[in-house]
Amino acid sequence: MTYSKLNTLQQQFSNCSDITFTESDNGMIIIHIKNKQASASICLQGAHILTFQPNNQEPVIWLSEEAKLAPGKSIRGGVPICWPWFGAHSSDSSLPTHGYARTTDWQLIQVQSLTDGRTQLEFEFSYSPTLPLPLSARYIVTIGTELDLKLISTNVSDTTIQLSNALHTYFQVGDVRDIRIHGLDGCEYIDTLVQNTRHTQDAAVIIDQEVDRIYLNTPRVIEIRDPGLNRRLCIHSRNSHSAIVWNPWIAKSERMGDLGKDGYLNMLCIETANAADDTVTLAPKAQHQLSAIYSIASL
């Protein structure tokens, strides 16, 4: 008997009642997680978190109503993984922007229902000689009242390599014009919209136009204060000293075509990253773990 990928996953993880699997008409596998604390969904392509919502709360993660799930294509919203480089490749413009991990299927290797009620999933990206960098990765996603993410990169070669990466997270906000981002005051940032000029942040970050900035030497905690949803959304990071703040605003949203009508008003990207000045030098056989925890509290 021949089993599809969907059948195989259903059999392999049938002992975990927290998860179910569905398959789209074009073969995209979606993992649905529901436990006593939260619900979430993850696309096997890119190990891409599509949604995350603690019980009795508004969604934390934003997914465009017009997001297209198609093999080999990036998905608008959720938590794309930029790996093993951030932005354009440093020397080969033919390689995909933000790396190849977000448009390639990862392997789901383990699922656990933890004793505290959370659900933990582990994904693996294996190195292939056809890839441009000798790296493998594991991605551990833990779903509860908080969303806990760990991206572990391993240099599988005998030479030192440079790594950059990001968790390109789209957060849901009530109205981006009303939010304030705290924790970046005093940080230097690169304004990619103004010829990569460098500036210093003065006071909280507000969004009143297109913004695309790489903040440097960032603190471990960044906070979105959102009066529209009456909440503080806290981003706790580890082994990251840079963060990208991005909102496409009106004109770029219209050009993008998959953000949805006025979608820019309800989303804000704050990416936990190793980017720009903050790249990682990875010795032979060494590992690097990029971590982020997203939690919410009342204002």
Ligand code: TA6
Contents of the next structure:
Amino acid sequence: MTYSKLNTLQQQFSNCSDITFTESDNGMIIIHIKNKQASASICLQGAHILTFQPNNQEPVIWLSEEAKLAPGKSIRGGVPICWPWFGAHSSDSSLPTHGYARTTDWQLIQVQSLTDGRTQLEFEFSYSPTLPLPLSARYIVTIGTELDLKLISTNVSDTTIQLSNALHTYFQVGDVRDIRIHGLDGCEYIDTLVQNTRHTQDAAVIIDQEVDRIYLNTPRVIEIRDPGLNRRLCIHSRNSHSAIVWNPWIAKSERMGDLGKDGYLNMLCIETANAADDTVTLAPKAQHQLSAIYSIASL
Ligand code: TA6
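Next up, the form predicted together with the named molecule in place of the form predicted on its own?
Next comes the full complex, this chain leading.
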């Protein structure tokens, strides 16, 4: 009897009551997590967190109502992993924007119900010689009242490798026109909409047009103050020196076609990253851990 990927996973992780698995008609495996603190879902392709919602709270993560889950295709919303490069590849335009991790199946290697009530899942991205860069990765996702993410990259080669990465997180907001982003005041940023010119952020960031900026040398704490949902979303990061702030606004949303009607009003990307000037130089056999913790606080 041939076992499907779904059956194999259900058998392998049958001892963990926090999770269940489903498979879509086109073969996309989704892991559903429910514990006493929160619920979430993760697509095996890209180890892509689709949803995260602490109990008795509005969702923290936004997923487009038009998001398409299909093999080899990126998903609009959630937490795409941009790896092992952010943006366009530096020299080969035939390679995918934001790298290949988000459109490739990862392996779920461990699931734990922690004693503090959180659920921890560990994913692995294995290197193969057919891949452009000699890098492997592990991704540890811990789900509780906070969402705790650790992306650990390993240089499996004997040469030095350039790594850029991002947790390309789409946050749910009440109305993006009313939010304020605190923590980036005084940071230099590259405005990708104005010929990659460099500017310095003055005061809180507001969103009143298309915004697509790579903030550099960023602090460890960035906050979204959201009067619409009457909350703050706090981003605590480690080993991230860049933050990309992106909202497509009206025209780009219409061109992209998969944000749903007025979807841009309820989403805001603040991406915990190492990009542009902050690209990481990874020595042979060295590791790099990019971490982010997302939490909710009162306004
Ligand atoms: O991180 C911002 C960005 O690079 C934008 O320029 C926009 O392209 C967004 O990512 C979405 O990219 P995707 O490849 O997921 O459509």
